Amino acid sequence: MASLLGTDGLPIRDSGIWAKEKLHYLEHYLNIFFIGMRKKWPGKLYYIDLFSGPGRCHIRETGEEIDGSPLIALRFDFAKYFFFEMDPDCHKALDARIKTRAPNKNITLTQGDCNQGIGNIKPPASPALGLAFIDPTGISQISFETIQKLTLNRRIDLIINFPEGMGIRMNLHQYTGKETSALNTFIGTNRWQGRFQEALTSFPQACHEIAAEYLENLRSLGYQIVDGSQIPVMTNQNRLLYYLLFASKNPKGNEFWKKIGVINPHGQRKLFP
C-alpha cells in the first residue's frame, strides 16, 4: 500500500533511487519500440503492466517525485492499454492519475491478482504486437503459468524483473528443502533443486542455475533471449538487486534492447558481447 501522498494529493510510491534506473530504461525502449513498430503495426501495438502501482514514484534518495510505469507507457499512442493492480487504494489512485491524464485513451484497468485476470486480456484484432512489463515486488506475486498464458498464441515481448539479488539469494535459503516453493511457482520447474542437492556447493551458483533455468523455460515458449543482454538494477552499494530481462520472439525486439542498454541512466556506456 502507497502511504505517501503526491503532489496531486493521491498515494504515491516510496521507492529507492534504483526505481529511477529501471524506468528510465523502460522508457527507452518503449520509445524505440513505438518508433520502430507503428508503422509497421498501425492500430495494432499493445501495452501491458501487471503490476502498475499508484502511477507516480517518490525517489527517497533525491525527494523527487517522477512517473511510474504506466503513466509513462501514456505517453505513447497504443491503441490499447491493460493495466493491473491489487491494492485497493494504489488501484483508485491510477484510476483518477489516468482520467486526468489520458481520459481518451482505450485503456483497461483492472483491480486484482493478475494472475486470476490474465485471460481477460484481449489485443487489438489480430495480428497485434504487444510489449509486457512485469515488475512484481515480490516472486510469490507472478507465476511463470501466468506468462504462458499471457504469451500463448501471441506476438509480444516481455521486460521482466528477475529478482536474483533481491527475491532469489537473499532468500535461497527458504526455498532449497521445500518440494513447492513460491520459487518454483515463479520459474517454472524445479530441475535447480535437484542440481543444488547432488552437486551445487554455493548460492551463487545455484542462483547462477535458477535464471539458466528460467531463461530455458522462456525458451521453450518460443523466446529468443540473448546471452549477456540482461541489464541489472544495483543498489546504491553497488550491490545486485534484480535484472531487467528482455525476451521477444523476433529478433528485432533484441535489437532494439540492446541499444537501448549500450548507455545507462548515468551517460556510462556500457560494452556488451
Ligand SMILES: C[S@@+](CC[C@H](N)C(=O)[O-])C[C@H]1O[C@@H](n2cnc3c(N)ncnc32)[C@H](O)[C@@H]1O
Contents of the next structure:
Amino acid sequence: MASLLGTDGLPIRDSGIWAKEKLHYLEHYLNIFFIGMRKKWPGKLYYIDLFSGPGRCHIRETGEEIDGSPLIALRFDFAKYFFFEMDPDCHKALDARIKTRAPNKNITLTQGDCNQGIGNIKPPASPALGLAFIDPTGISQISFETIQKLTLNRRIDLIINFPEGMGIRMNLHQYTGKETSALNTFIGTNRWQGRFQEALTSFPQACHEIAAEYLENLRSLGYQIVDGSQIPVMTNQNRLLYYLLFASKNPKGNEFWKKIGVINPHGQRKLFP
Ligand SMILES: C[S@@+](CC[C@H](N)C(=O)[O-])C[C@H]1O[C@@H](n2cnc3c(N)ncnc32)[C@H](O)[C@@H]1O
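Starting from the form predicted alone above, please write out the structure of the form predicted in complex with this ligand.
Shown next: the complete complex, the earlier chain at its head.
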C-alpha cells in the first residue's frame, strides 16, 4: 500500500469522495440496526468486515481524514468483531488503531485472504445475529463460495459493495477468458454468459443481467432482496461506481435498509425512495 500517513503516524487509505458516501451509509445502517436490535439480541450481535483496510481513509478531494469501516463499527457495542485484511501494512496499522480505540473489545483480526480464513469465524452461541460488510476493490477478491460458507446456517445480514459500474460495466467488453472466469467465481454461476452469447444485448443490459443473477444466487441461500434495496454510489462525474447491495434473511433488515436510502450523504431527501 502507498505509504500515506494519517495524523496518528500510521498508514491510511487514499480514497475518492465516494468512499465517504459508502461509509455514510454503513454508519447510518449500523445506527438503525443497533437501535432496532440491541434489546432483542443482548450479547448476540456480531460484526464481520472481510475487507477492513487500515482503519482510516484520506479523502482526496477534501483532504479530510475519516474512520474506515472497522473503526466505524467499533463505535457500536457488538459482542464480537471479526476483521480480515490481506495487506501486511494495512493489517499492522489496523491492529495498532484497534488497540488504541477499543483495547477491551472482543476482536479477532486476521491477516490474510478472507476466502481462506472464512472458516475461522466463531459467532456468539446461537441464536445470534451478524452483520457482514463486504467491501472488495475488485471482483477477483471474493468468491461466491465464500459468501455461501459465511452464511450457511447463520442469521447474518450482508452489505456488499457490488462493482456493477467500476468492476464490471467498464471492463466487460474487454474481458479475457481469465477475467470471465473470475467474474463467474464472483457471481457463483455462469448463466449470464449463455444469455450474453445468445442475444448480443447492450453492455448495460448485460451488466444488469449479471447483477440480477447475483441476486438470484443470494436468494438461493435464503436471502430476500427487495426491489430498490440497492444504493448506487457515483463518481463526482456522476458515473456509477458500484451499488451497495443489502441482503437479509429477514424482512426487518430490508425495512432498515430502505430507511437509509431515503436521505443521501448530502442530507438531501430522495424524491422516490
Ligand atoms: C476497499 S478496501 C477496504 C476499505 C474499508 N472497508 C474501509 O471502508 O475503510 C479493500 C481492502 O481489502 C484488502 N484485501 C484485498 N483482497 C483481500 C482479501 N482477499 N482478503 C482480505 N483483504 C483483502 C485490501 O488490502 C484493502 O485494504
